[in-house]
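Given as structure tokens, the chain that follows is alone and in the form predicted alone.
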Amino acid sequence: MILENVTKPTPLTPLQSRLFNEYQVNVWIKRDDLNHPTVQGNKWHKLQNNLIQAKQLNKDTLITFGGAYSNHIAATAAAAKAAGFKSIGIIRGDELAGLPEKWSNTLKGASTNGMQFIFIDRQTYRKKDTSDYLNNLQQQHPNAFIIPEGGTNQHAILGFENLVDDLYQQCPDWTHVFSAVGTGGTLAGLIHFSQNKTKNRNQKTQKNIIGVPVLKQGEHLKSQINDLLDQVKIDSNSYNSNTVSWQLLTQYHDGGYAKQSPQGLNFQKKFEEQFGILLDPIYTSKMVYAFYDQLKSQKIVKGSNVILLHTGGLQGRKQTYN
């Protein structure tokens, strides 16, 4: 274990609302943002092997790739200072460089925990998954490892099998698991290990992953999330997909990453009011609001058991209260 203080399993929290009630549903949050108190919820999943690589090869540093209220960028800060690496933030955005009391919030933690920032322009940064940007990147900086943006590769895929396994001991019967998407790999992680699991179980009950992406045009990412799955699929026996099936809802990015509308934010207040459960606006609280307009739209059938995954992110509260 190279990140220590990590909390194993997190509490899984039952909602009990009037509203759940009438549409006879039961509903949980898995308190996944309680997992570690630097590198929260996903990203703590996602970074865990990959710092186990970084460590194998003995590289000194860790560079990936972000916006600059990225989730993934603070949590790499985080990670890379508890488990003694160096690091590196490619932001983009070239605008905000020389300009740190413009930087958000998140960058500003990152800052903290020793991270030094690239700042490049848009038209740059779409390049950071080819071959040519990397190996120069590479040749740059040869003793460091690098974490694709969002940390999504097959190393942070393989990082959600605990997960998984908590959710099938901490409720069995669970038919729906709702989750964030960003870059696809937290999703696609779910779907792996849940496949797997419930071959082995001989499992019966349909489970089904639904995830909500927060930027516009999210309809990549289903190709992009069997990509994924295609890269840890060793065995095609080895899935079950008979009852385990997912969807995307791209509907409710409300207005794009890192943007909240006033109903939007009206709504997670609310939440937070109701429940004492603070959501991340980036990321969390879009989720959520995705369940209560599938659940009042009775796309969810009475008697479903519901997770609301709760992938942390907080420390992009504060910039966005500002």
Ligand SMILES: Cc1ncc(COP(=O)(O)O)c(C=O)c1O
Contents of the next structure:
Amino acid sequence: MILENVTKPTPLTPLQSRLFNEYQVNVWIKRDDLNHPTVQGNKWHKLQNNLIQAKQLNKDTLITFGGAYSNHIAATAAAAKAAGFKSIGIIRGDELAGLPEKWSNTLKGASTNGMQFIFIDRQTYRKKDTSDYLNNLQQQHPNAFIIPEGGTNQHAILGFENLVDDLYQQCPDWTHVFSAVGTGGTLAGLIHFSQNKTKNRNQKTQKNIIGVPVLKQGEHLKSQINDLLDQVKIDSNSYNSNTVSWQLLTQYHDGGYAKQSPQGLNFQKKFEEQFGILLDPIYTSKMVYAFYDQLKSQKIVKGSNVILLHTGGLQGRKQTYN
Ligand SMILES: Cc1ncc(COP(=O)(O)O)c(C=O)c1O
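Moving on from the form predicted alone, kindly provide the form predicted together with this ligand as a structure.
In what comes next, the whole complex appears, and the chain from above leads the way.
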């Protein structure tokens, strides 16, 4: 284990409410936001194996990509510091270059953790996944291990095994897991290991993994997630897609990435007050809202055991509410 200070397993906390009693469902929140003090939630799972790879290849620097408010940038800087790497963040948009006083709290925090920034214009940023761009970057930084935007690659997906293990141990009869979706890496990890695990069990309950894209036009993520699943699939016979299905609910973006309507904010505040658990406005709040809406629209049948996955992202609150 390369990142120390890990809480394992993170708590699966039951949520009690009259609404849930009325619809006769059991609801838990998986507090994965508590898994690490600085590399929180899904970021811990996504970075862990990437860091191991980087060490095995004797790299001394991590390079990754993101916007000025990216949780992934914040987490990569913190992970690099904790594991003894240098870090470079390639940031979308060159308007902040040379203006540190205008940086977001995310960038300021990452900089405090030692991350150097390269600000690039949006047109160049769009080339970040092309082999020309990446080869050139690698030549300029031969000792760097390059991690894609959002941290999503095969290593990241394979980092979700212990989380899925927790879910099966803490609530073997879960019927639904809700998770926020950005690039789809987290959902792919959940699907991959759930389908894999269910194979060897005498599984009777249908399990549904429900992804809630937080950006507009999230429909394209379906093929992206299928591609990611194909990349990590070992043997299709070892999967059980009959008892584990997955879907995306694309209608809960609430105006788009990093946008939140007054109703969305109100919902988040009420949830936080009722349960004493903080959410972030960009990801987890939209995911929890989606669950409530599905419940009230009677899409979740009586007797369901629902797990809401808290993927962290709480550093994003500072942007919005401080
Ligand atoms: C807090 C939080 N939850 C969920 C996600 C979505 O993860 P993914 O990009 O793997 O879909 C992100 C984005 O990386 C995130 O920061």
